[in-house]
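One chain is shown next in structure tokens, namely the form predicted alone.
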Amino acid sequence: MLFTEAVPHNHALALRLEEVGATDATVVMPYADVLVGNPETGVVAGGAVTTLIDAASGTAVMAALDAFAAIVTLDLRIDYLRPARPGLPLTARAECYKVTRLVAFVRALVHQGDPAMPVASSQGTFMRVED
């Protein structure tokens, strides 16, 4: 519940936190007509996919930190590998593979049920905000 309460656009996109590990997170975005970027094809807009990846990546970073800290996205590179099939949810699994004193490094993959057929992949960095 905190996942959507703390970040209102996660709630607006109906993002659902499925799983959190020590350094990883899996987030699902259900298909919805309001997310469609191209009405002729029914393909979900890239901005919605970006938000899904950012949410999963940020959650993986939070899981990897030794204590709660505010974080911000420094950089998020996304490669769109194929259009998402209309009508199916999108699943993002992110892994935080390195944490330094201020910066965390994350990679993520988005798929629609088969991780071997990804829709997008990403590489990102997040910064721990200090008081």
Given for the second form:
Amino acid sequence: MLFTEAVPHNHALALRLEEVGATDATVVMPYADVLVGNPETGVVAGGAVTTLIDAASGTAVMAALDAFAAIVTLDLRIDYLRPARPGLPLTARAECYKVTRLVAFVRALVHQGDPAMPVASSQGTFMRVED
Amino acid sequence: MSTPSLPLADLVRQVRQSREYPRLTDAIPYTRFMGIGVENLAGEMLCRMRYAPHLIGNSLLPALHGGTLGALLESSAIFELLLKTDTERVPKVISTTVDFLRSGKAQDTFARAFITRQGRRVANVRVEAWQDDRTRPIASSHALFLLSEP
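Right, and the form predicted together with its partner chain of this protein, after the form predicted alone?
First the chain shown before, then all remaining chains and molecules of the complex.
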């Protein structure tokens, strides 16, 4: 679904769907030189983290919906809790904790191996669109 | 990891004077990868994300990936801070909120950042992104940045 060639930008960032549950999804973004936002530190750009979180959150929403539906991101708020370490993959685990008829609410945490030490946390809302 | 030939602070200082923006945007691997550049258009400093097939999120529509709009908004804020303030390091994002207003078409996207507050340590920046019609933005954000090392 979300991680096939149908999503070229996920493919360009080599995003890998690791796990999908009933209402959650885990997506991994490998470290890559092209993702570096600060050439002096080698730290990955926030924009790439935004893409990772959007992909994981959207997949969690798809998992939580009872039938396939097209969805769009309405908004995404991200807090950067600690600096990401260069050279390591980033893992986003998103949970869709509430679905209404039209809107779904998602939280996500991004970590680099230890979920208890998140580098970013997010809260997003998605909407089901008629097609 | 690619290392710029010049320390970034020196490069930023030179580009503030010379306005040779590609020297700065090319020194940052991610903005080079995303095709995000700074341009002076009609006396206004704007960011442009040049359309490329790898930016697409939905191939059927086709539409830009929401994450690419987040990337453009954030890069635009960072370049505004680097070029319009005295900060010498790449500002660190503390938090960001992105509103996705319309889907992005498979074409170039523009963004303009406004520094709404600049303190000693923290800056607040608001950014809007649009494609054909500036009065109909496709995404907007407000973000907080840390300007100096603690």
